[in-house]
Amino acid sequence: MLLKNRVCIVTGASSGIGRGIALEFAREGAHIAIADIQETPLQGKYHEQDVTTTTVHEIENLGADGIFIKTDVSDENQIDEMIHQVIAHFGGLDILVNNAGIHIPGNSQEISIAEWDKVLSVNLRGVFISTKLAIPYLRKSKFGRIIQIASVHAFGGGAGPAYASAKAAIVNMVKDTALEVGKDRITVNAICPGYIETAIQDYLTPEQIESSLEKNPLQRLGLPKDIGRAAVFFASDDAEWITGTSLLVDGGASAKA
């Protein structure tokens, strides 16, 4: 097991990509805290229609240890309380995965300023606060890892001004944080998913989903497990000399210029 007995926080892990990461961590023997605004998983119109069990339930079915902590990552006090609960329950922290995120469709004329602020408060501010508050505990670990979930939209437009801007900022934050904590032997990396089959894709039309499939060189859409395995790699000893990087996990969709 690549992550046996390592303590992990995965934000936004009740559903989608975060759930996929948490389950792959569980397969590798980790102890996992699920930090999300609700424990019940989302069900989508196109993907994840049949997901009903909680992530903690599935973690326990895999023989691992998991806890759910209700957390709104736009609230710094809730993040602080969540981290303290993790330390109290597991006795330390080895891996932080900032996955929680939201998307509000709309261009610069359609999205309101309040909606811009809401997206940035979760997708960027929440990532910074979680990282800031976790670092003192990660410094005490022999296996300190920070994994930020960005997006292919960090490198191009198309997902709206707030979402794309936040994800691009995360990519650069990874580099800055990697320089800051390198001396502590903490690695910091980002995963940039392409189209992943999750309930968050409900804002798309069936035609848009089919177009994404047709354009993908591997002729399939991504699964939460695909991001989960990339996260396992970054969290493991195999990646102990990799930091400050951003890994595209998109089935080759971004390979064409």
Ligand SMILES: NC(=O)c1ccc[n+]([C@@H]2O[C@H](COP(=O)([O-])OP(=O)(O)OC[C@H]3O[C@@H](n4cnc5c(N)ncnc54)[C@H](O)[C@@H]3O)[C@@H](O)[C@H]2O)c1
Contents of the next structure:
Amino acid sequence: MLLKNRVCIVTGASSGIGRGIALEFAREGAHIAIADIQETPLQGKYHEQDVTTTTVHEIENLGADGIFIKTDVSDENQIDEMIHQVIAHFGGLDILVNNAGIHIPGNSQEISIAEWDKVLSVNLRGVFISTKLAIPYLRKSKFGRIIQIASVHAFGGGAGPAYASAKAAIVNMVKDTALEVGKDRITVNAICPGYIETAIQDYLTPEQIESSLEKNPLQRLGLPKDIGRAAVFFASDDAEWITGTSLLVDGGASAKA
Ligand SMILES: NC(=O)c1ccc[n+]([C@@H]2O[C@H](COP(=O)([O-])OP(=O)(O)OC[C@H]3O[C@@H](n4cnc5c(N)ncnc54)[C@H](O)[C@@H]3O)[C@@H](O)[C@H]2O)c1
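Please could you give me the other form, the form predicted together with the ligand, since above is the form predicted alone?
Let's see the whole complex now, leading with the same chain.
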């Protein structure tokens, strides 16, 4: 087991990619706090229609220890309270995964300023606050890890201005945080997923989904587990000398010039 008894927080882990990360961490022997606004998993229009059990239930089925802590990452008081609950329950913190994210479709003329603020408050401000409040505890760990979930949209347009800006900012933020906490032997990296089959894709048309599939060199769309295994690698001892990087995990979709 690569993460035996490591204590992790995964935000947004009731559904989708966060759930995939939490389950792969559980398979590797970690203890996991699920920090999400709701415990019930999202069921998508195209993907994950049949997901009904909670992430904690599945973690326990894998023989690991999990707790759900209701948390809105756009609220600093809730993040602070969540981290205190994790420390009280598990006695420390080794790994923070900032995964919670939302997408509101629309270009600059279609999304409102309030929608811009909402996307940035979850996808960027929430990442900063969780990172800031977790670092004092990660400093006490011998295995400190911060893993931020960005996106292929950090590097290109087409997902709307707010979402892309937040994800691009995370790619830079991991470098800054890596410099800050390297002396504490905490590593900080981002994973940039391509199309992963989750409920966040509900805004797409079946034709757009088909087109994403056709453009993928590996001829399938991604699954939450694909991101989960990349996160296990960054969290493991194998990645102890890797920091300040962003890893594209997109089945090769952005390989073509
Ligand atoms: N699915 C993809 O193709 C894809 C691609 C690139 C990046 N991402 C990123 O991966 C992350 C996870 O996306 P997903 O596809 O699993 O989405 P999802 O919609 O399936 O799941 C998101 C989870 O986050 C939770 N959440 C939403 N707002 C929250 C808040 N304010 N506080 C706490 N939890 C909150 C939701 O309840 C849900 O459980 C996001 O950051 C997303 O931007 C996804």
